[in-house]
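Taking the form predicted on its own, here's one chain by itself in structure tokens.
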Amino acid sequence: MTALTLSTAAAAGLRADAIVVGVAKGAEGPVVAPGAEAVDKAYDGRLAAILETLGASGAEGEVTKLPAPSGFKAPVVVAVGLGAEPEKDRAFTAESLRRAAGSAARALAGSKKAVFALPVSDPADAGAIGEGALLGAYSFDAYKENGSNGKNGKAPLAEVALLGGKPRDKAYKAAVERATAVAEELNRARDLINTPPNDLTPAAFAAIAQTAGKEHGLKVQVHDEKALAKGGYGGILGVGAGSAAAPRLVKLSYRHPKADKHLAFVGKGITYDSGGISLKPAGHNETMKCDMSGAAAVFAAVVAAARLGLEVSVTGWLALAENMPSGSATRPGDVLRMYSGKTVEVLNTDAEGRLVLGDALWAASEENPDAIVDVATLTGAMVLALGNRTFGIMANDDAFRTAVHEAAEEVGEDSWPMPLPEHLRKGMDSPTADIANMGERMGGGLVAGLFLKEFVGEGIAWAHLDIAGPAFNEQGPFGYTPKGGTGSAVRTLVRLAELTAAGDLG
């Protein structure tokens, strides 16, 4: 894992592989950006003049290499494009310089350590220079031989030094601490979600949380698959029963002794689906791994707030199932008997996140939290309206979700508020049984959404992240995020939980 530091050192004399600079793309040019005046001042004041010749512009995400000015102990300089100069007195984005810090870590693969000298006005500043950071140097190589040493293979890089911060400084250290828990647990997240089918089972997933329970001091239970027919939980048993790994439901608690709000979350952990008796097509297969990256989200927003100390108290609720075809897998046109009694006609195999999140959300009711936030990859029309970055929200209360909105932009991840149209719950009515888990096909994110509202207990606010666009990233990496699964909505679900404990949340 990349370590993250505060130094007050001069750039010149620090040893490193590399420094860091930002350039701003300006009215006339690349414009080097504050933080860097020291490595300009050693090129006489023509840094920018310099990268303008070797074909820098300053766009966002640009990376340019040069050799470093005599005197200096580091060989290369890295100026990374911020995007457009900001406006007189004004200041660069926490997004802008969190992406640029990103694309410059995973630039320098291979490296032992890097010093930034990115702008830094405040704690903030650094906070999420230092999460650009760490997130941009993730990689995922246990498959790999060798690992990242293997052939054409890069370690990532190792160590990264921020300027312009106060290591003495309270707020400082705080901000350096909370990118660090973070970005490690959403790494975390990333691993899972890129850890294949045959080895993360439900099962394996469960013993993975269990482990990172007795580590950061959570309370969790595993429900088995007895455990969950005793209880009655038809949805989870119903989409695992084609499989011959059995289904789990994994309950995370973190209790702070001071807290008096409760936070419930709860994530969809289909750690393969096929779609079941209702096969997906040719070509949809391939990356189905990533449909638990709910559950991996939420995971690692309950340990990231147990890291954090957060004065709240967190339930993460991880319904884990493999959704199969064989003999004794669920039917188009059978029913379900969920756990809050209420029956399901199933219409559709490959409508399975839905179930698996049904019971979670009604287990997570029964104790009358403060709010509940589910999180799943769960419609491929949210993705056809808004594309491959942008996760929808839905909720029962519209208060609540534009709050979720607005804490999802406070940290950088794209979202977009969305509907829930009473009008569309008819479509799901079934002559059999209570609903049917498939309604009207146009607006089909929305119809999925006034499902799960169904299994939310009355008076509790409820948020429904859909996330099935920007969980996993089948196209080349950009800023601080990878190809392969993103950890999508974890920033988020931590925001929310710290909001929450100051009494900042709605």
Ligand code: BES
Given for the second form:
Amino acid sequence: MTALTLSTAAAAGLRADAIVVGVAKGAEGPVVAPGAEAVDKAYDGRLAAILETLGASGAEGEVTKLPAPSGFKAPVVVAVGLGAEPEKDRAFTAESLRRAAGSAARALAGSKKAVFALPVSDPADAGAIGEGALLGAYSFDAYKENGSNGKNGKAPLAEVALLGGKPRDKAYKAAVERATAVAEELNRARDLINTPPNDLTPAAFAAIAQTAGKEHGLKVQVHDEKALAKGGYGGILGVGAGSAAAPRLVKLSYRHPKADKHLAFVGKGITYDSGGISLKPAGHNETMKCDMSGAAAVFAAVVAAARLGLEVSVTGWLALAENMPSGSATRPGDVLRMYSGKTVEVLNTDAEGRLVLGDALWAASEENPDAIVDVATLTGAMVLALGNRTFGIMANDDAFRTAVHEAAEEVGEDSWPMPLPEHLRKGMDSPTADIANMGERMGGGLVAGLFLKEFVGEGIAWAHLDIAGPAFNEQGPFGYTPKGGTGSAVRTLVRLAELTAAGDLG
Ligand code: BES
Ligand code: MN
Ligand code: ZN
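Can you return the structure of this protein in the form predicted in complex with the named molecule rather than the form predicted on its own?
Below, the chain from earlier opens the complete complex, with every other chain and molecule after it.
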């Protein structure tokens, strides 16, 4: 893990491999961002002109490396683009700082220590830069010969010192602690998502949750296949029936002694989605190890809430199963009896996420929390609707959906509110059972949301985040987002827990 500290030392004297400065895109060329005054001065005030000569514009994500000015202990200056210069008297947004810090940290893979001299106007800016740096420094090399030092990789940046904050100030210290906890847990979610499905089985995931629970003072209860059968969790068992790796339902409880609100987070944890008997065609299952991204996000958020000591109760539910075809697999046409007692006719075994979530949502509802948020890589339809970087938000309560959307915006996660049109419900009518697991093809993301809604307890505010688009990045890395598992929704969930603790949500 990359270490993050605040420093007030002068940039020139700091022993480091690089100094990171910000450059914005001004009306007449690149503009050096606040925070880099001393560095600019050491170049005789010519940094912007030098950067322009090198072809830099200040565009978001642009990275320009140049030799440090004489007298500097660090050999290299890394100028990172912040995008358009803010209007007069406006600061850079937290998200532009987060992205720039991420791009810089990625460009510095292979170096040991970097000093970040980006614009910091308040503790939140320092937190955003720290978060971006730690998230950008992420790499997954557990399966590479020689780890990150092998021929395919460079070791991630090991140490980040932030300039511009006040290391003795409580608010700055808290911002760095928060950034560290959130980024480390988010990176852990990425590790889980990237771990191949032959190793990350439901039982393996549950064991990891148990270990983390011990470390962070969480209560962890694991329902194995026997307990699931005894409890009547027909959805989770039905999805896991075809796999040699049995399903699990994991409950993680974080309780603050002074909490007066209780949030439940529910995550889809399909450790591999082959589609089951309704097998996915080639081209659609190579990345389906990512189908447990919702459970990974929930796990990370509960641990982060505990590490931050938030004054709230948070229960995380991980619905873990592997969706495989075999002689014991659920068939299209089978009817499952869900934990809620409702029966479901399985018309397509590839619509498995809603089955495991239905059971977990009902289990979460039994505790009557103040709100439930589920996170799932649920439908390809949501990817078609919103693309690869935006998750959809559905809810049974318009005000709650808006609150979740605003929380996501605050932490820099792209999302968009989606409706749950009642008329789509009848497409899931089944001649045999209470409901079918498939409905109309059009609006498939909303149909899935309507299915889930049936398994939420009466009167409980509920939101559903369909992260099928942003959960796994198959394209190149950008900002603080790596290739592979992204950790989508972790920061939104943590923010929701914070807002609830502060009494600002529901
Ligand atoms: N895990 C998939 C959804 C998915 C698609 C996630 C692409 C990430 C990227 C889900 O289980 C699924 O297969 N959904 C089906 C539902 C359909 C059969 C009703 C889909 O979206 O095609
Ligand atoms: Mn599926
Ligand atoms: Zn799936």
